[in-house]
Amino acid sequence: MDFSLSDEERAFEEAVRRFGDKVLRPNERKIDSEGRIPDLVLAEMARLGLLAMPAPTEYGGMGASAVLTEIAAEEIGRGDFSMATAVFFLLEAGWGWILGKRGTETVKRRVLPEVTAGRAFLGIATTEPTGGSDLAQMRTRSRREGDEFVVRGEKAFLSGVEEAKRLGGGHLTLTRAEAGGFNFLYIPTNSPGISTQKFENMGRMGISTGAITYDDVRVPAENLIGAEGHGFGCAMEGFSVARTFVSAACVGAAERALEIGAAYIKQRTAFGQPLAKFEGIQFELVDLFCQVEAVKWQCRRAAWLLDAYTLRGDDSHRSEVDQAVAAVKLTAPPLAFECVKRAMMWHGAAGYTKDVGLELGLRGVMSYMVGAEGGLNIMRIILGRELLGPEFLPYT
C-alpha cells in the first residue's frame, strides 16, 4: 500500500495551502463578522477549480478523485478556522458530484457550470422542523403532474439559504413521493412559491443557515435526481461523500489548533521556563497529535474507498464504505473540538479572547458535532447496523 501522494497531488495540496494562507486566513475574521464569504474568495476558489471539483470536466468540474477533494477540504478547514468556507466547499463538492452522476443532462448543463464558476450555490435539503434523520416523519411531499412535480412542505437547518438567493442556485431536496418512496429534486431557491427564513447561528457565520417553505412549488420533471421514487439512495450516496469531506475539514482545523497551541507554549513562560517544558501540557500536545494523525489516515482511507467503489458505481463494498465514512465522521469533529479547546486552555485567559482567534474554530467545529451531514449518534447507529446487522437497529 502506497501512502505517498503523486507529484500532481502534492503540487495541488501546496497550491490549496497557499490559497488558505494568503486568501482565507486574512479574510476569516471578516467572513465571521460580516456573515458572508467575500466574492474575491469565491472567485479565487473558482480559478483554482475548487468549486464542485469532483463534477465531470464537461460541466466545468475537475473530475477530481475523492482523495484529491479530501486533500482540498483539509487545507480549506485549516485556512478558514471559522469553517464557513469549508461548509461551502464540501456542499458543492459532495452534491455537485451527485448531480453530475445522477442528474439529467439538461440540469447538469444548466446548473453545474454556474456552480463551478462561483455564480450559483448548490446545497442539500433533507432536515425538517419535525426532525432530521427520522425519515418516517418527513412531511415534504412531491406529486407528479404531467412533466412537473408539485412540492409542498418545509425544510429547516439547511446551509446556503441566503447564498442561493444572492448567487442563484438551489438545493437537492428529498421529498416523500406520492406514489411511494422518495423523490430527490433539484429546486432553485428563487422559484415561485418558495419563502425562506434565516437562522442566527453561534458560529460559521460566513454561510447562512435557515429554512425553506415550499408552497405548491412547480419543479420540472427534468430536475429529478435518479429514478422516481428512488431518491433516498441518491441522497445517502451524497452523504457518504460529503461526510468524508466534513471529516477532512475537521482534520485541517485540528492541525491548525495544535500548531497555534505549540507555538504559544514554546514562547510563553511561567515559573521561569516555557510552558512547553511542563509535562502536563507537553503530553497533552503529544497525545492529541497522535490522535489527529490516526484520524487523518482514517479519513484518507474513507476517501480511497469512495474512489475505489462508490464513485465508480460499485455497490459491492457498500458496508465497508459505510463503516469507514461513519467512523471518521464520528471521530473527527469531537477530536477537532478537543484540540481547539485544549489550545485555548494553554493560552489561559488570552485563549478566551477573539484576539487569539481560537474561538472561531470552537464555534465552527461545533456545527459538525450537532448535525451537519448527520449528528454523532446517527454515525453510531450506522456503525451499529453494520457491525451487528440491521435487525439490531433501534426503533425497528
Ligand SMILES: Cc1cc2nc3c(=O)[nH]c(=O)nc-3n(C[C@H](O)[C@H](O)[C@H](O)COP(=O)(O)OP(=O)(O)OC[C@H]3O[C@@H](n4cnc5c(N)ncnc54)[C@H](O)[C@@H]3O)c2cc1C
Second form
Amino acid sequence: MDFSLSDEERAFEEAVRRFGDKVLRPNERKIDSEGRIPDLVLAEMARLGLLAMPAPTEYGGMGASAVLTEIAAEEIGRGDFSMATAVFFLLEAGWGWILGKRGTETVKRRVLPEVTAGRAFLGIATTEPTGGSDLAQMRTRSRREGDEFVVRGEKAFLSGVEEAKRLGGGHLTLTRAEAGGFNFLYIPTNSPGISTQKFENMGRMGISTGAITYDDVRVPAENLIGAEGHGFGCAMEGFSVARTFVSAACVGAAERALEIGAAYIKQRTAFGQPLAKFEGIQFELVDLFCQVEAVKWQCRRAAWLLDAYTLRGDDSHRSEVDQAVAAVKLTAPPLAFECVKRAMMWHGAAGYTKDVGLELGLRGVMSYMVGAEGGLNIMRIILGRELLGPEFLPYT
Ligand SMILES: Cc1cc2nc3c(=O)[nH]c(=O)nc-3n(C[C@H](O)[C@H](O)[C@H](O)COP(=O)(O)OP(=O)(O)OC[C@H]3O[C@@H](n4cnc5c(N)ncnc54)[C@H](O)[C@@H]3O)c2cc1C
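Previous: the form predicted alone; requested now: the form predicted in complex with the named molecule:
What follows is the whole complex; the chain from before opens it.
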C-alpha cells in the first residue's frame, strides 16, 4: 500500500493551494458579500483546469482521477472558507464526470468545453419543493414526443440557478418518466418554458440557490443522460462522486479552522500565559486534529475506491463504495462544523465578529449539515442498509 502522491500530483496540489492562498482567500469576503464568484476567480480556475476536471480531455477536461479531484476540493474548501467556490467546483466536477461518461456525443461536445472554460455552469436538479430525501416520490415528469422530451414540474433548492442564467449552462435533471422509471436530462436554464426563483440563504452566498419551474419544457432526446427510464442509477452514481468531493471540501474547511485557531491561541494570553498552554484548549486542538486526519484519509480512500471501480464502470464493489462515501459524507461536515465552532470559542468575543472570519466557515459548512448533496440521516440510512441488509430499511 502506498499513500504517497506522485510528483505530478504533489505539484498539482501545491498549485491549487497557491491558488487558494493568493486568489481565493483575498476574495472570500467579497464572494460572500457580493453574492457571486468574481470572473477573475473563474478564469483562473479554468486556466488551472479546475472546472469539471474529471471530464474527458477531448471535451476540455483534465480526465482527472477522483483522488486528484478530491485533493483539489480540499484545497478549495480551505481557500474559500465560505464554501461557495468549493460548491461551484464540486458540482461541476461530479456532474461533469457523469455527463462525460453517460451523455450523448452531441451534448458532451456542446456542453463540456463551455463548462471547462468557465463559460457555462453545470449543476444537478433532483430536489423538489415536496422533499429531497425521498427521491422516488418526485413529481416532475417527462414524456417522450418524437425526438424530444417534454418536462413538467418543479425543482427547488438547486445550486447555481442564477449562475446558469448568467453564464449559460443548466442542470442534470432527474424526472419521472411517463413510460416508466426515471429520465435524467440535461436541461439548459435558458430553455423556453423555464421560470426561476432565487432563495435567500444564510451562507455560501457566492453561489445562488433557487427553484426552477418547467412548463412543458422541450429538450432534444440527445439530452438524455444514460438510458431512457434508467436515470435514477446515473444520478446515484453522480452523488457518490459529488459527496466525496463535498467531504473533501469539509476537510479543507476543518483544517483552515484549526489553522486560524492555532495561530490565535499561540498569541492570545490569559492569566499570564498563551491560551495554547492551557490543556483545556491545547487538548481540544489535538483531539480535533486527530479526527480531521482520520476523516481526511477516509475521504482519500473513498476517492481511491471511486477510481478503482466506479470511474472504470466496474460495479463489482458497489456496496464497499456506497459505504465508504456515505460514511465520509456523514462524518466530514459535522467535524468541519465542530472545528469551526471550537476555533470560534477559543477566540472568545473576537470569534463572533466578522473580522476573524470564522462565521463565514460556520455558515458555509452548515449547508452540508442540513442537506446539500443529501442529508446526514440519508447517509445513515444508506449505511444501515449496507450493514444490516435492505430488509432493515426504515420505510419498508
Ligand atoms: C445550500 C443547499 C444547496 C443545495 N443544492 C442542491 C442542488 O444543487 N440540487 C438539488 O437537487 N438539491 C440541492 N439541495 C437540496 C438537498 O439535496 C436537500 O436539502 C436534501 O436532499 C434534503 O431534502 P429536503 O431539504 O427536502 O429535506 P427533507 O427530505 O424534507 O428532510 C428533512 C429532514 O429529515 C431528514 N429525513 C428525511 N427522511 C428521513 C428518514 N427516513 N429518517 C430520518 N431522517 C430523515 C433529512 O435528513 C432532513 O434532515 C441543496 C440544499 C442546500 C441546503
